[in-house]
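Read the single chain below, which is given as structure tokens and is the form predicted alone.
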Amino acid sequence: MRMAKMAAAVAEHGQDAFRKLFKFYKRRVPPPDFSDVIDFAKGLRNEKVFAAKLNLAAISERDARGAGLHPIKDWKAYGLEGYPGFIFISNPFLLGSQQHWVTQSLKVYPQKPNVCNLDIHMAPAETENIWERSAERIRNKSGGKSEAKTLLEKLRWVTLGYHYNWDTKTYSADRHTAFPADLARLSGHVAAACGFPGFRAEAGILNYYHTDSSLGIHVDESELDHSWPLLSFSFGQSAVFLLGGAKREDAPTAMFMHSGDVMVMSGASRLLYHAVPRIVSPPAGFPAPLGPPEEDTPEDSLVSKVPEEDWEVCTRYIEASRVNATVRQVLAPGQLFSAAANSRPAVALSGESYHQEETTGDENPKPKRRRSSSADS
């Protein structure tokens, strides 16, 4: 394959193979060749892809339906040769149930006391009601490029539970709010199906992507216990995801993430370099998260019908955007933060997350510092 040969040539000369392929897929002119990007929606058509085993008895069909999921026996789960512990679940969501998770990600999860990138340059009162300050304008947008962006469209990240500190790259007991119960339950179900019963959703990062967005090369290693998996939920537009090795010199494997897809990184794959160089439109005819949830959901279902006026806003948003939620367990059972971590004073947010427009050649790349949110594009 063309990309495999390129990666081998790069590695032979001691260059950063990951960065080379990141720049290749990020390139606009000429556009990259996507023929080597694995598409799990096509099943076992790639020689590196194999069927992954799940625990079919982990959750009942009723509990799965209550989270908007198909029964585990109907999930299409895959592994990748060379990546032990990596599981890719191709859209296990029931038709219409993605509406709930998209709406929660745009309307509910950005609410205070959760933290977002807009808090860096704006007063708390200005970011108190992001949805209310944005919804009507999004409904009435004409699509012109000169239109000013709403606060919702300026969102780049939101943190949940133990709030990740972008400066120190740590979590601490004094930066914590309640983790959303519905997302915690969904995550627990997926983790149990993948062999991790007892998983506790303690921290989450939501990334909001637009057509020109990317996610820099990084490793998620700040959690104190790495024996639990990293879960990733994708909604909206598709993306090219790169999964590499333990070193930057290791060439990554490229794959598509479509709306509804779930990734689980555990075991040896838990601490691998990864990145998102590009947002792309889903394939023609690919099912969108449209339509109301099925009517026979349990009474205690997490998923409920989204008001039409809310879904109108969400639809306008995800027509050109993608939302990704990564969920992590930070602490081992019974583990506490060290006294040093608990006594560390809170550091002001700098906004220098790995959600960025360009990468550097550093081992731990930092994005360009953004200007004030009012000027953010």
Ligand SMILES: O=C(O)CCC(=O)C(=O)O
Contents of the next structure:
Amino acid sequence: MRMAKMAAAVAEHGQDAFRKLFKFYKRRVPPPDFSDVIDFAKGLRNEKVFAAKLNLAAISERDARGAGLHPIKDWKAYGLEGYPGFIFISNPFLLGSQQHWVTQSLKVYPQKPNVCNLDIHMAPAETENIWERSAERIRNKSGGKSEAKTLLEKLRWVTLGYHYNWDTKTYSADRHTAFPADLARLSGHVAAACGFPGFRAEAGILNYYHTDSSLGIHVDESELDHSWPLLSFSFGQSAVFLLGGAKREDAPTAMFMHSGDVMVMSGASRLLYHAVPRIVSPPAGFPAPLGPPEEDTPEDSLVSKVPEEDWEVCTRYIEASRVNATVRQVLAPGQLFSAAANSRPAVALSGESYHQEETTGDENPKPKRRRSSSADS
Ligand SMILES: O=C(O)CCC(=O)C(=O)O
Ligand SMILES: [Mn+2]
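Output the structure of the form predicted together with the named molecule; the preceding block shows the form predicted alone.
So here's everything in the complex, that chain up top.
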């Protein structure tokens, strides 16, 4: 058998190092060598990883528990050499509390008035009850490949708050709905712990990945104020995440993101290129992070026990899928959108250039199928 090339050798030469590494990790046959991928679950074992300082007094233990989080003093937070402002928090969630966030991401956040990829090709009435139209069929699936996909399985992205316009790459005042209160509170807690009290969750993008999905190389720069961090929450299957530099040519660093991991891009790392070339199974022996809650939650907790019949559907779904939520503050305090931004024509939103999906796992993969096209297949 041919030896798989090492990632370092791929990145060393050539102009577009990021594109090369993206293709390296996306490749299915032969599978890539993952030995250069940093795994924060292994703590400080990598020489580029160091312990990050958090503001331990930012939120009370009670508030943390109410959002399903361990007390900040118990969080394993890391920085990465060469990436000031980047903070990786290795699963700060209490055992069982991820259930809430997974269920919200599959059952609640896709609901109207939030916007999703299915809205592009389907009538509003058809995308109204994605969960209800999918749950029973997912529960009863035998696993056969020929079974038709449910709407939930065709979901690729959902936007929250200021709804991102994928084509104009802008947010605007006229495309705004209320941001989910629970996710806003969770985000506020994480941001405060990382030194950003007063963070306001104003826009969110949920990305839904299957084993053959990837997310292209990009920078998140549409927010009008870049002094606030970008927060990222991951659930379900693991991913290889590539964090690059300020220029597209800069060679990226590869890292795993596992279920429950939280990533914060702030300061000098806020506008770095990044991408998700590959979804991978969690490592063997990875503690089951999604079991039932074991601790009592405060009465005003955001996180409540998920009904068993709902959790059954979510379990089925995340066995082969990953959900990532990025939360952004769009405006500076007191800032308003300019009239020019508001009057930009509202074009159909597709997210096509970001969301990619391979249709086969063989040596000669078919041309990329755009994520949004699976909505009408
Ligand atoms: O899925 C991820 O980890 C990254 C998502 C992302 O970069 C985005 O939504 O802008
Ligand atoms: Mn991004």
